[in-house]
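Form predicted alone, single chain, as structure tokens, below.
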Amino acid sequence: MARESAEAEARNPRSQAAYARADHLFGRVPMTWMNKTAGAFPRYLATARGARVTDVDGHEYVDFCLGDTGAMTGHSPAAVTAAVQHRFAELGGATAMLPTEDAEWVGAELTRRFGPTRWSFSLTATDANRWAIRLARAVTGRPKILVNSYCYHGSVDESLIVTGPDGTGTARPGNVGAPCDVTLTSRVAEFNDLDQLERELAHGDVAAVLMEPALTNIGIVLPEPGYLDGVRELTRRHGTLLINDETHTFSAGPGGCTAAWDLEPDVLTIGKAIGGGIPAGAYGLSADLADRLLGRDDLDLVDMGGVGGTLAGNALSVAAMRATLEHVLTDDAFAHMHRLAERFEAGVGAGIEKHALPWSVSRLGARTEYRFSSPAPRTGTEAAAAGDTELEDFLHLYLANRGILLTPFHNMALMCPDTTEQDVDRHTELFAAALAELAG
């Protein structure tokens, strides 16, 4: 690690200098998450196109991070670039508080892909989740939201709860400035644990279960057979709405896990990739739920009721969503991405097997991840316990120094339409070399 750290500093003097000069940025970066990087400073972006990025020191990288899913389309895809240029430069009007005809097309396409029939737009999945939670509370009259331990739903306050050592809910470590004790607003159950879910729902105060169909941000944790069917049955039995957050699990296919696995949520939220790199998010409601909400005279859905935002649904982001869904993240694109993710999985698996490591590799469509445990974790708490920051940082820095970027929050690699077999094979080669050094 010392060798790789020294190499990173020697190779990247401009990035290091830019970081040192950033006195007017909180944490020296535009957004504090950018400090989640192996090494003493982040690499600074110069250009990005497709599956490639270059930094200000002139190094090119195969990008398997892809903006932690925000660029699952590849960077600056041509169709999205053209749509944004047309809307902003030729037609004008990035945001005017007026709808465009593109919006209905996007809503219809999201219905075709995911199922829910009434859609509203946001700029992030975090906001889509916040607004979905408000609607769930309004329609059920219940105060609490249930999430899975070590879930990821952006910076939603209600989601920052984990299962403590005694099996009860407690604040997630590191939670910043919580407005109240999270157990006042939330309940928690381990992923893949229907018994715990049923015990929590039995209290009768849960408006909605907000969940990813597979955990993604604590490492990929896949659902066991029958688990998601069990979640749907229990939520219906207890009068609780089910919200599927497909922001990361969109990697499973054109309609995410919801379409791939025939799921039936009451609400679906999504963000990041659907805008092709332009800020965009959405939530979709079943027709029945939408009618129940719109039929309520006591709910302020058009002004200051806490649902919506001035820039949400703006003409520019809607144009980007249409271009992404119509021309970029197509059925053919997902088939290509899935084949490459299978190839990536096989390469990692071969390296693990060669050295008889107690590691595992999991895949969710176009997303693949290796974990420092075997068998693969089946809950979020198990996944958190399997982390090894020192080992992870070494692998990330080793790869970055040789032109490969992984998602900095974990060992996740995402494919995009521009990723090639040669890109995957380069990772396989370098991963094998890193393991050989560790084993030696």
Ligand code: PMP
Contents of the next structure:
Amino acid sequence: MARESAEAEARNPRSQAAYARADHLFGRVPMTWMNKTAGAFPRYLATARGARVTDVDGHEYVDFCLGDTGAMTGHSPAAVTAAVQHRFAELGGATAMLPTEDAEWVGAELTRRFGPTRWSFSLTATDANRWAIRLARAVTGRPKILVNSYCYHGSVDESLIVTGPDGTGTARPGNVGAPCDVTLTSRVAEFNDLDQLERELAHGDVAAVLMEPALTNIGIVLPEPGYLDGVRELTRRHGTLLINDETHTFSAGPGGCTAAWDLEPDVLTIGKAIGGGIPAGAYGLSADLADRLLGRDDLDLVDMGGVGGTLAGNALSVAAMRATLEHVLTDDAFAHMHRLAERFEAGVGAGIEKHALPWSVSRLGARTEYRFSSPAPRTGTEAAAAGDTELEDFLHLYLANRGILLTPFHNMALMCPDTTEQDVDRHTELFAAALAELAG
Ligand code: PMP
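For the form predicted together with this ligand instead of the form predicted alone, what are the coordinates?
Then the entire complex follows, led off by the chain already shown.
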């Protein structure tokens, strides 16, 4: 680690100096999470195109981070660049507060892919989740939201709950400025644990289960056979809505896990990649749910009721979503990305096997992840226990010093339409070399 840190300093003097100068930024970075970097300072971005990123010190990287899914399209894909250029520079009007005809096209395409039939837009997945939660509480008249332990749905207050050692809900460690005890607003169940879910829903106070069809933010935790069917059956039986957050699980295919696995959520939320790099998010409701909400005179859905944002659904963001869905994240693109992710998974698997390490590798369509436990974790709590920050930092720094970026916070590698077999093989080679050094 000392050797790799010294190497990072020697390779990146300009990034290091920029970081040292950034006295006017909270934590020296534009966003505090940018301090989650292997090494003593972040590498500063110069350019990004497709699956390639360059830093201000002139190094090029194969980018498997891809903005933690925001750039699953590849960076600045041509179709989105053209649509954004046309909308912003030629037509203008990103903040005109008027709808554009593109929005209905996007709504119809999201319905074709994911199912829900009435869509509304946001600029982030966090906001899509926040607004979906408010609508779920409004329509059911129930106060609580249930999430899976060690989920991540953005900085959503209700979701910052984990299962404590005694099996009951408790605040997620480190939660900043919680408005109240999280158990007043939330319940929690382990992923893949239908008994716990049933016990929690039986209280009759849960408006919605907000979940990813596979956990993706604590490594990948895949659903066991029958689990998602069980969730749907239990939520229906207890009058609880099911919100699928497909922001990351979109990697499973053109219609995310919802289409790939025939899921039937009442509400679907998504963000990041659907804007192709331009801020965009969406939530979709079933027609019945939408009608029930619109028919309620007591709900202010238009003005100050707590659902919406001034820039949400703006013409630029909607044009970017249309270009992404029409031209970039197509069926063919997903087929290519899935093939490469299989190759990536096989390469990592071979490295793990060669050294007989107690690690595992998981894949969800275009997304892969290695985790320091074997077999792969089956709950969020198990996945959290398998974390090893020091080992993770070493691997990230080792790879970054040799031109490969993984996603900070975990060992996630995502494929985009521009990723190549050579890119994947370069990772396999370096991963094997890092393991040989560690094992040696
Ligand atoms: N949902 C999921 C599943 C996520 O992984 C994330 C972010 N990693 C979000 C929502 C929030 O996205 P954003 O930070 O863009 O609002």
